[in-house]
Amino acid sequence: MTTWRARVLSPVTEDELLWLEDALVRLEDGLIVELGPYDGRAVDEDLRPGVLLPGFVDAHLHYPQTRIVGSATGPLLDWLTASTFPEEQRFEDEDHAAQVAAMFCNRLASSGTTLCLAYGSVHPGAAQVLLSALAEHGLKALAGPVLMDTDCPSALQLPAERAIPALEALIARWHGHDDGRLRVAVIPRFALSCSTELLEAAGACAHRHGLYVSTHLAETVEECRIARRRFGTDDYLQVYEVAGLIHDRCVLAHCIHLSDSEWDRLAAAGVSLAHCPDSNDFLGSGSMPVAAARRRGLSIAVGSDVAAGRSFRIPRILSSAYDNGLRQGVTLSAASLLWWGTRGGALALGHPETGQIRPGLEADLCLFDPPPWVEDADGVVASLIFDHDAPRMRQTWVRGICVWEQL
């Protein structure tokens, strides 16, 4: 049992924040078992003036791109050719993959991220390395190799007859590891790098095992045009629908250039969105129409989209999400932003046991040190999200176990 004294900030709903200026937090067996105003009891540690927050959730990022953050600007398809694909070819070397995996996990934990959905390279061996590193570092994740078999360098093409058995082996080894802390996801990169056969095989694999699916959708106008032409569909979303990939365990990244019909069908299917505003800006892809998603009640999480996204820090991405909203005529509240980056992200990734600070949930937490003059929730949010020079987290915990501490 561990008892702390701390300041606490947590989303309650998308419209409400919990702020406790002086709180008692008690943990037991990895769970939060008590939360309330400090009552004078002895504590194991006084974390003040730090602010205890739920661990952040990154719903979309690329592990093989860890070392190329800021390497080039867009547009997307040119950036893939110039920066991403050459780097991802290096992940055939599992020693290289292991070095990057360790860096990747450290960057997540030091940023206060406790749960992520991570895309690998096409190499099953590199995915094995990543999952091993995530297990060792104590983080929560959905992860897997990207699936690609066409229109990319030949070294990054893996046909369905090889890719799916390799994915099945990863599922057998890792899915559900450590009481569900690690899960395997089915990740076709996007329609432009997948044949119809591979997309359908991916959909069937996800259905067999009840797995989450993630891919990119409608990031650029050019991508949409090529997808419609290649697959002969009425719109981009239909490519994935036909393959059986669109359902309530699907997390779609970007979703910028969609028709009203596509938005309606996404809502009807119960998919979740991984909003990636920083990478959208960096590559010049456009602004996600947040009002269209909210009006239809779609679940929204945020993704750093490293390396087109320029930071692992989810609060920095939430700042970009706020700016994206303003461009769309939507002013997002502090509660909405924090919800997207914590509880909303956890629900989108199928982890209802985390994302808030309240009794009964797992103690996935981070500790932030705002400036000494910050005395209320508004000030904490301003420092956390909008001050881009704010320090990294002081400490990060998953299930009550410290996975990062600033020395």
Ligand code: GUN
Contents of the next structure:
Amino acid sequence: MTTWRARVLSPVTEDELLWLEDALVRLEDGLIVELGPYDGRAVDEDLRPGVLLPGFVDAHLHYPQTRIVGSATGPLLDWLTASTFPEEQRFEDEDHAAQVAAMFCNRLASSGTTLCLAYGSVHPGAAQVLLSALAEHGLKALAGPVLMDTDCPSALQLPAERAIPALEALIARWHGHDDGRLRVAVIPRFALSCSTELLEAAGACAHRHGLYVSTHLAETVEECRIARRRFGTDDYLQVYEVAGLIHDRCVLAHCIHLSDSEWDRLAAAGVSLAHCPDSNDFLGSGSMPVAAARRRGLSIAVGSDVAAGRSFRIPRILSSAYDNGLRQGVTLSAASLLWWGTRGGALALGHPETGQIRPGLEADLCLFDPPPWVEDADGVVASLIFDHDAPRMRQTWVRGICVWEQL
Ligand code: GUN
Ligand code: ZN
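Alternative state: the form predicted in complex with this ligand, after the form predicted on its own:
Full assembly next; the chain just shown is listed first.
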């Protein structure tokens, strides 16, 4: 059992924040079992003036791109060719993969991120290395290799008859590991790097094992044009629909250039959206039409999309989400932003046991030190999300176990 005294900020709903200026938090067996105003009792630790927050959720990022953050070679297809594919080829070497996987996990934990959906390179061995690094660091994740067999360097192509058995072996080894903390996801990279056969095999594999699927959708106008032409479909989404990839365990990154019909079909299928605003800015991909997604009740999470995104810090991504909203005529509240980066993200990734600070949920938490003059919820949100130079995280826990601490 652990008891803390702390300031607490947590989303309650998409419209409501909980702020406790002086709270008592009690943890037992990795769960939050008590939360309320501080009542004078002796505690194990007084975390004040730190603010306890739910751990952040990053619904879309690429582990083999950890070392190329900041490669300004966009737009998307140029960036893939110039910066991304050459870097991902290095992950054939498992020693290299292990070094980067450790760095990646450390970057997540030190950013306060406790749950993520992480894409690997095409190499099954590099995904194996990532999953064991995540297990070692105690982070929660959905992860897997990207599936790709077309229109990329031959060293990054793996046909379905080799990729799917390798994925099955990863599923057997890792899916559900450590009480469900780790899950294997099926990740066809995007339409342009996959054959019809690979997309269909991916859809069937996810269906067989009840797995989450993730891919990129409609990130750039050029990509949409090529996808329609290559697959002969009416629109981009149809490419994934016919392969059986679009359902309520599907997390789609970007979703910028979609028709009304595509938005309606995404909502009807119950997919979740990984909104990646910083990446969209850095690659000049466009602005996600946030009103179209919200109007239809789509579940929205945010993704750093490292390394097209320039930061592992989800608060930094929420700042970009706010800017993206304003460009679209939507003023997003602090509660909505925090929801997307915590509880909304957890629900989108199928982890209802986390993402908020409330009794009964798992103690996946981080501690943020705002500047000393910050005294209320508005000030905490302002410094956390919008003051990019404000002090950073102090500590991160998953199920009550410290996975990172600022020394
Ligand atoms: N589309 C296909 N691959 C990628 C990738 O690695 N990053 C982004 N942002 N978009 C992609
Ligand atoms: Zn991406």
